[in-house]
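In the form predicted alone, a lone chain appears below as structure tokens.
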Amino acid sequence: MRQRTHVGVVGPGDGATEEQVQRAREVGRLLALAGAVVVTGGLGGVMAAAARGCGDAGGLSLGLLPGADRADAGAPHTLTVPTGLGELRNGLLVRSSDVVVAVGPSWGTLSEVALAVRTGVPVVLLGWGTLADHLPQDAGVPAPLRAATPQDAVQLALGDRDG
């Protein structure tokens, strides 16, 4: 049986802009339509929007919550795991994902992008503007890919994984 691709969708929580929320919802919807599992940090903003878009398309989403209370989930994920790990759950999210789509920057998102790059998990950046120009370029370490639209982000994230 073919394993579903797990795509981490990360980005700002409560401070997310309306554009980031709309983009994340569309990313979640498109991932679900492609049969991918959406993995988020389980809270608001980009995380909730991706889960909502995934749910709108009948997909599966997993929210890895930082706290110990399942009731803290920011949207109706298919499954939630209250990790009790705080910000350390970012590492769990990255290691649970085959690829990460980062919809806009925040401090927590930067940590997830860094962990993914350092551990060989491919990263797609959406809505990072010129900040992406200032990310470190380490020899032998694949740089994050850049997407202009949610459709581009999903195409880059899935590549030939589901083919």
Contents of the next structure:
Protein chains: 4
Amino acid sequence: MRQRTHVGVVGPGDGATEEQVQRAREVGRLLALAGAVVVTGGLGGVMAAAARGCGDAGGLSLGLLPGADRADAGAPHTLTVPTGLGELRNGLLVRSSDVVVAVGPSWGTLSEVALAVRTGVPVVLLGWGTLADHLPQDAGVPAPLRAATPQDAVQLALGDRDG
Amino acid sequence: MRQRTHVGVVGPGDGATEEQVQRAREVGRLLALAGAVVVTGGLGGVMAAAARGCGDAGGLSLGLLPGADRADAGAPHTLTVPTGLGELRNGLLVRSSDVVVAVGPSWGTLSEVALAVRTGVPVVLLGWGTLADHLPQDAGVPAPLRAATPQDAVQLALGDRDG
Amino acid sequence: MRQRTHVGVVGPGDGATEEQVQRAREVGRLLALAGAVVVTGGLGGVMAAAARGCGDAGGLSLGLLPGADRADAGAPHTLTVPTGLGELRNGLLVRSSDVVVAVGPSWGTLSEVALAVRTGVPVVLLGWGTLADHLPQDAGVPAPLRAATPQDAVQLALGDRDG
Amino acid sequence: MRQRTHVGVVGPGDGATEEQVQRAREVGRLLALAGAVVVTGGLGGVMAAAARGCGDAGGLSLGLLPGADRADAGAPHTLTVPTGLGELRNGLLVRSSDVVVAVGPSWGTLSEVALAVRTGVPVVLLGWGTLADHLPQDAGVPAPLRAATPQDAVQLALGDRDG
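Complement to the form predicted alone: the form predicted together with a further copy of the same chain:
Every component of the complex follows; first up is the chain already shown.
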């Protein structure tokens, strides 16, 4: 049975900029239109925006919350897992994702990008500025891809997959 | 926004009896009809049966796999989380569940029942025989409920909730 | 290099009886004398008593706390890990242990015993009463051993090992 | 009771340079002399070197292994926890540490630094080059400190603490 592609959409929470929020919503919408599942960290900012964009297009979303209370979700998700793991849920989000789209940097987001690269999960960076030029270059490890727009990011994330 | 009730359906995997498998499928089907989400450990036996029953009724299911490979799922689930946590995913399943229905005993299932009772998640036992009479009685901790049939189990699990 | 044997000592926390506390302290002391490491869940009752007994004999102890604050330890341990995992630390304790001694039943302790049996970690039960007669009997899974005294428990736990 | 300071020493594993290995060993040695506990990820490179340096000075070390087998440790540690969590043990290492010293960058190390900064655990960077100039600057989050030598790193890590 074909499994839908699960795409982690990560980025700053409450400190997200308006541009990041708009981009994340569009990324979520485009992923849903392509038939992919949107996986988020379940809180605000980029996470909530991606879930809303996914919902706009009638897609499926999964929110992996750091706390133990489902009611803490920053936006409606199809299903939620109140992990109670705190920031260790970042690693669980990476495991749950076939590919990760990171909309803008933050320390928490950087931990997810680093864990994804470390464990072989492809990463697409959207709006990472100069940090993207100075990331580690471990031998034999594919570097993150860079996207210029939400459309570009989704295309890079899904490649030839249709979701 | 109302959250759907997430119900963990747990029980023996490949060692499940035919009766346990049939009961789990019916539990999954009835939960889906009531609008609840079915959460399973993602593998075979009772887990796969509950997911199939849920799918029979067009419901939503979430499979929390012990391994890191989504392809290990024992039956189709709406969404899957390949946790890579091994048996620690039992605890994550309990956290993800508003209530747990345990279809028959096994050591793995017993760990889930114990973690649920320990953390205040209501438990319904279906087909636990004499073990149900000898479980710990910690002061102030509600004992698991006991059901005689799948219908009974779902009614006890959802109570006045409509899923 | 020879690794010291890490022995998990588990049991009721604040609800422990005076007999359980005394037995746990003696188990910890005897394990330390044999050169084994004592691993506990880091809180009160049986956990604190085992760590104190270990310390009485100058042994090494490791406390795996459910919370994120090292200061919550119920007794001095050589080293502490404030896991922040809540009850999921029960599974981590089992993984950290080459063998588990369970001093009296409780729901939390039962989850540790069940996870240990499920994952092939030998278990010694001390003072489990009739519950020990009604535990699951999964095909091919060794049943927990039963001890009558702390001396008996340590001997069963370490077998031919010298710690 | 005073708790020893637990210091995470992180950095590249098998891909570590000779300079990183030498620095990590000296960091481990100096931490042990100051009475601190050295916490590592349990494998090779910087991790093994820090544990060896700690052992050179008779200190206590804790190895948090990604796998489930204690025998995978890259160097002797006083105590080991075979977490079976894979790269999620990076987050557990951060939780176990009162402060983190990062000897050189790698993707895995970056995940630990990011999780530490994100969760308020002080970080000291040793030998991070230009990456240190381009890290995220989240509002209200203290940036990592930068050290020039192992002595400098240990002094920054322990501050006024004596271990």
